[in-house]
Structure formats: C-alpha cells, structure tokens
Amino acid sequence: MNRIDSRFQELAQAGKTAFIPYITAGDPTLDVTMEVVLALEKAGADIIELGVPFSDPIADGVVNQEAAQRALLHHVTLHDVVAMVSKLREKTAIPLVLFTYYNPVLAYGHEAFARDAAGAGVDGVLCVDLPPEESRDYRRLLHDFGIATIYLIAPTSTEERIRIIAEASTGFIYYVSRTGVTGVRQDIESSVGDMVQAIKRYSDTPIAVGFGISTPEQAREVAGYADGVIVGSAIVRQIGEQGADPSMPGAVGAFAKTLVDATKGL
C-alpha cells in the first residue's frame, strides 16, 4: 500500500486530520530542505509537499514565486529534487508528494520520471498544470510504479469537473479554497464545508484542503470537515525570511507544531 493511503488509513481509524505541509525544494539549498523537512516530521506532519522550483509557477502566488526563484538561482531541477527525496529515505519514511508543473516532467520524460520517482521513494505526484484528460499516459506510468496522481478540485468545479478530477485522483484530492494563487489569506470561505462534502458524493479518496490556510484557527475549522489541512506559503515565508539561519529549520519546526496542535483538536 502507498506510504500516503497507509498514513490516511491510519488517522481515519484514530479518527484526526491529516496535517500536510508545504515546502520549496532546494529553498534555500537542498541540504536545508532536508533538515526542514524532518523538521515538520518531527513536529507532526503527516504528509510533506515538495514544492518543484519552476521559472512560471502560475498557480503560485508572490511568495512561493520568490522560493522557487531563489532555488532556481542554485540551478535546482526535478532531477536533483528526486536524488534528494532517495537521501531523505535514509532518514524518513514519511510520505513525500512532489508538487510540480508539467513542463519538467515532460523534459524528464514520462516513463523515466516515474521509475526514478519511485526508485527515489516519491509517494505522489501533483502536477498542478496538466488535466485528467491530456494525463492518461502519465497516469498509468505513475500508477504502474505505486505513485498517487494527485489533482486539484477548484470552487468554480462544475459537478462534471468534480466527478473527472475525483476518479483520476488517487492518494487525495486537493481542494483549492478559494479563487486565485497560493498565499496567506485572512478567512476560509464559508463555502468550502459544503464543497468538500459534494466531493465526497464522488470519491472515497481523502481531500485535504489548501490555499490560504496559515492559521491555526484556520487549521483547525478546516479539520473539521476535511481529512487533510494543506499549509504552504505561510512556512515557505519563515523560510524565506529566515534563510540559511542556522537556527531555522528549529523554528520552521515549531510553528508547524501550532498548526499540527490545531489540526488534530489539541
């Protein structure tokens, strides 16, 4: 069973919410990644995202846009972020999803990437850019090799969309809670309790929600009626502004703690 079904199982039966979250691969060097991401581990996370670095992320707003800039700077590629994921299996076996836009997937080639990932131990793939519809090949090869494809679900979905996206969708659904780009925001909008339950009218997989959250009051009215709380540029801009601060995977560690608390009713 896929590291990220296994952990999903695991907090349906002590009946939490998943808390996953997000990081900028290589942000700012790989080797600082790492110690982040046992960071998180070591606060609670249940699942991390790897965020690809991308020269367009478009789906990203300004403060994941400037993560991914500053790994671009240290020439960081899909390559090294799957060779990184194979050092970190030394370390964790936490379920890692990359978070990536199609085109270095497409340079690396479908069939390659997917071997690669899984031979690294790359649990899912969200490729934020590529529909269900142009993905079939990507999608078995990654299935072939044990790696969840992951899709995102937005609130303009028509009930159509939702029913495409949710049977190409494995690992979770991510639901985006609002319009736009990534970023920190002050609500949650009212209307994402009862998108998560007209999703689930078409899926069994677990949706966990993301976009905006950065809160633990936000965390924790969203684990109240999603199976995953997604946070990402609120703890990309600790990073951020931190640096290479030695001191700060520590504290990077320590406000996802605030969040894991909130997520899981503690």
Given for the second form:
Amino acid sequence: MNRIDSRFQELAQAGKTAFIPYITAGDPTLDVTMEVVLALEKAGADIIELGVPFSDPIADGVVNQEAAQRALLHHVTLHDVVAMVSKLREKTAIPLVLFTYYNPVLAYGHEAFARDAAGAGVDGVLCVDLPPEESRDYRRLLHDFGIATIYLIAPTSTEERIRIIAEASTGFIYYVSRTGVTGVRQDIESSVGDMVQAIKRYSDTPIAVGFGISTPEQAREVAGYADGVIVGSAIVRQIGEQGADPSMPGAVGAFAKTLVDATKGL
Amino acid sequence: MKNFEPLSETQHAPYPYPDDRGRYGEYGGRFVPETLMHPLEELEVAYADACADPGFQEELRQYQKDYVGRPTPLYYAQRLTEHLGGARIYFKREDLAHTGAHKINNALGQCLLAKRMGKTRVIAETGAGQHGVATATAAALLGLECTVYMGTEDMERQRLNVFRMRLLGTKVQPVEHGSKTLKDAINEAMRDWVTTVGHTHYVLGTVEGPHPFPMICRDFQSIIGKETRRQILEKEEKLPDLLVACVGGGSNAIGLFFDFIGDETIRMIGVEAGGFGPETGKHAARFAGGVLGMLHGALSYVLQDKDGQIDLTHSVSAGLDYASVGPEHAYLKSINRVEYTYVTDQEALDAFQLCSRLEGIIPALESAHAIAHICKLAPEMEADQVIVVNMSGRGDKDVQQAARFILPEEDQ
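Show the form predicted in complex with its partner chain, please, because up to now only the form predicted alone has appeared in this conversation.
Everything in the complex follows now, all chains and molecules, and the chain you saw is the first one.
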C-alpha cells in the first residue's frame, strides 16, 4: 500500500487529522532541505510536500516565488529533487509528495519521471498546472509505478469538475481554500467547510485543505472538518528569513510543532 | 477599377482547429491551475454565444469602422519595391489602426466580450506596450476598470506607452521578477486573474495561453487577412504570392495568414526575433532553438533548458521578446504550411531605417523584423509577383530605443 494511504488509514483509526507542511526543495540548499524534512517529521508532520523549483510559478505568491528563485540560483532541478528523495529514504519513511509545475515533468518525460520517482521513494505527485483532462498518460504511468496523483479542487470548481477530479485523485484531494495564489492569509473563508462536505459526496479519498493557512488557530479550525491541513508559505517564509543559519531546521521544527498540536487538537 | 466580388472567406476545406480539447494538432490545450478551469469553460461558452449573436457582431463591426478606422489601407510601397528591385511590395497598414497597432482588434473584441459577461474589470499583460495601450483604450471606451502588468525592463524601453496607458486611466503595475519582460508580466497577470476571476476578465494579448484564448485572439485578428484578400484582388486582380509577418506570440501573423491557409499556392513566412543570433543564446527564435514545452497554459515550442526551466530571451523589440509561441503557429509549422525564420536585431534596425527613409513610414521594431526579411526575398522574386507584409504597428514608441543603437552618442 502507498505510504500516503497507510498514513491516512492510521489517522482515521485514531480520529486524527493529518498535518502536511510544504517546503521548497533546494531552499537554501538540498542538504539543508533534508535536515528540514527530518525536523518536520520529528515535529509530528504526517506527510511532507516538496516543492520543485520552477522559473515561472504562476500559482505561487511572492513567498514561494522567492524560495524557488533561491533554489534556482544553484540550479536545483527535478532530477536533483528526485535524487534527494532517494537519499532521504535512507533516513525516513515519511510519505513524500512532489508539488511541481508541469514543464519540468514534461522535459523529464512522463515515463522516466514515474520510474525514477517511484525508485527514489516518492509517494505522490501534485502537478499544479496539469488538470485531469490533460493528464491521462501521466496519470496512467504514475499509477503503474504506484505513485498517487493528487489534484486540486478550487472554490470555482463546478460539481461536474469535482466529479472528474475526485475520480482522477488518489492519495488525497487538495482543496484550495481561496481563489488566488499560495500565501499567508488573515482568515479562512467560511465556505471551506461546506465545500469539503460537498466533495465528500463524490469521493472517499481524504481531503486536505491548503492555500493561506498560517497560524495554529487556522489549523485548528480547518482540522475540524478536513482530513488534512496543509501549511506552506508560513513555513517557507521562516526558512527564507533564517536561511543558512544552522539553527534554522530546529526553529522551523518548533514552529511546525505548534501547527501539529493545533491540527491534532492538543 | 474592376470591382471584384470577394472570394468566399472560407473557400478552403473546413479547418478543424482548435478541436474540442483546444488543440491544434498536438499543440495548445488548457494547462492551468484548477481555479481557472471553470472560468475558461465559461469564457468559451460566452464567446460562442457572442459569435452567434448578430447584435454583438454588429456592435463590433461598428466600433471597428468608426472607432478603430477599419478597413486599414493596403498600401503599395513603390520606393521600397524599386529599391529592392523584385516583387511588388504591399504593406497592410495596421499601424494606421487607432492606437497604432493591430492589438486593438483583439483588445476591443475581448473588452466587448468582458462587458457582455458582466465583468467590471479587465487586466492585461504587455511587452512593447501596444497591447496594454489597446486594452487601456478599449477599457476607457467601455467604462471598464483596467490594470496592465508590464516588466520594468519593458517599461524602460517603452516609456511613451507607459504614459499613454496612465493617461487613459489605466493602472500600470510594474513587474520586477525574473527577466522583467513579457513572460513575467504574463505570470503576474495570471496571478491577478486567479485571485479576481469573479469580476475580472483577462484580456490576453496574443494567440497564446490556455484554450480558448488563442482561438478568440485569432478570430478577432483574422479581419486583417479578410480585408487583405479583398484589397489585393482590387489592386492586383490576383492573390499575393507571399505573406510575411513578424511573430512574437504570433497574433498579427495569424491575423494576416488565417484567411489564406487554404490557398495552398500562397507562401507564408513568420519572422521571429533572432536577437544577437540563435548561436549566442540571446534571442527569441523559438522555432530555431525551442523544443516542445508548456508555458502559460499551452503546449508549443518553448525556449528552455534541458530540465524544463524557461530560458531568458532577448530581442531589441519588446513585443517579440518571449520564450514561447502561439500553439497554432507550432501546428502550422508541423504541417509545413507556414515557414518560420528569424532576423537579427541589427537586420531589424537596418530595415527600420530603410523603411523610414524610403517610405516615410516609421515601422514598429516588431514589424521591422518582417520588413528585414522581405529585403532578403524581394530581390530574388519576379517583378510581377506580389508580397504583402503586415505593418503590424507604428514605430513612434520605439524611437528612443532605436536611437540608442542608431544615432552617434552626441545626438542622443
């Protein structure tokens, strides 16, 4: 069984919500990213999303854009991120999801990417600008290699689209809590809970909510109705501010711990 | 003069593209974050609805005639023809359209569509500033709020257009990221749109982006070729032998070419920006150096590195300085219907001066790329052959930029 599915099964049995942090791979360096992954696992993260840096990240707000730029300064590639996962697998079995734009995957080649990612120990892939309609070949190959295909559902998604996306999604469904780009927000829209309920009518796949969640209070609120809480920019911002400081992974872990506790209702 | 009946504008076999997936052969499609998927479906439906509405078509025709000044003239460039000593050269004078370029054809059509859809705000990206000015103009005309995203390098190159947009009541939003040119302006416009899509329409300025944008823009620009057909038949009593246009995203080129795709004897050439030459890496010749990729929502030729990161491009002309090219052009290349080539910055600057001196027409640096190429071809052709080149825009916006390269330092 895919590590993502087992993790959600364990959490469901315990009546808990998953905490899913996002970080940009290679920011500030791939070696430090590995340390941050281990610190996040230690803090209690259930699944970790690794952002693949891309030159033109249209779905990202300024915090994640800058993180990608820092990684690209030393030419971090999708190949490098896959290789990093392979190294991480010597140290951890935490479920790992690649969050990427499509062009690097297209340049890698669908089949080569699916094979290498599976070999490295990647558990899921979310391709932010690749909707289900355009991704039959990609999806088939990732599934052949046992990798989950995670898709976004947005506030603008119609019932018909929710049905299509729910059918294509494995691992979990990522509900985008805001129309907009990634980034820190002041509050969570009240309609998010209703949307999560609406999606559940079409799918038994766990639903994680992200885009804009940055504080323990928001994490606690979302954990009340979602199967997973995703926090990205708030963590990426800390990584950006502390950069190469050797104490950074520990500090990021400590911040993540407050979000984990809120997500778990502690 | 003999009055010709215009030939049927769809005399060629039905052209099946885009297909129902928004593809032109294997190119095109709709590759966007989920938030934009349904708005694009809505746009497609609203556009089909507008096309079927005679009232919308009539409103558009009226504005094209009384506001834009269509039809634009087809002008016989006698002195350039004599200078080059070969084929007869005509300019399709899109530079004489209101705002000084073909961009108004699409901006006006899309702003009318936005208004019909109940949107109160439009946004646009711009490189050379011509699409930004056109959108700002149509927005002012129709009472829509307007924001235009523009890279700071392009703002520097095209200061006149920045002022024009502001004068028209548009907010010009500087984009500091990445290459600070058109690509980054599109990124920023997409980020705006994904956030404001409820009340905002994105007036994409070229035949790029996710379906249905390349189709909508092509359709609004195809009036260029339709007029050209009528006009050349009137003047020459035959169709042209060669059509030439510059290709950035490719909207003026597809606008000229589209009505002639089925006329298989007519040769068509798209001219890309060669910059300092493709071998230097400083260029925007996607068909010379690009490979299949996906940028800004469509599969097409993309200048990128082996890992799929988008390359920085270079051209003296801001409007051609872009890493990808419209998917329909990629398709037309794949079936060998249109040839694509490039000219360098220097060749374009030479043609810019030649055209100014011989014809009293200062072309946009973009259009100067097309003229530079006919300077190579016309002398090789027969005197009874006819070339139509799309004078896609006027060059007033470019005089400062051009002066940096052309004039000796003391005259600047």
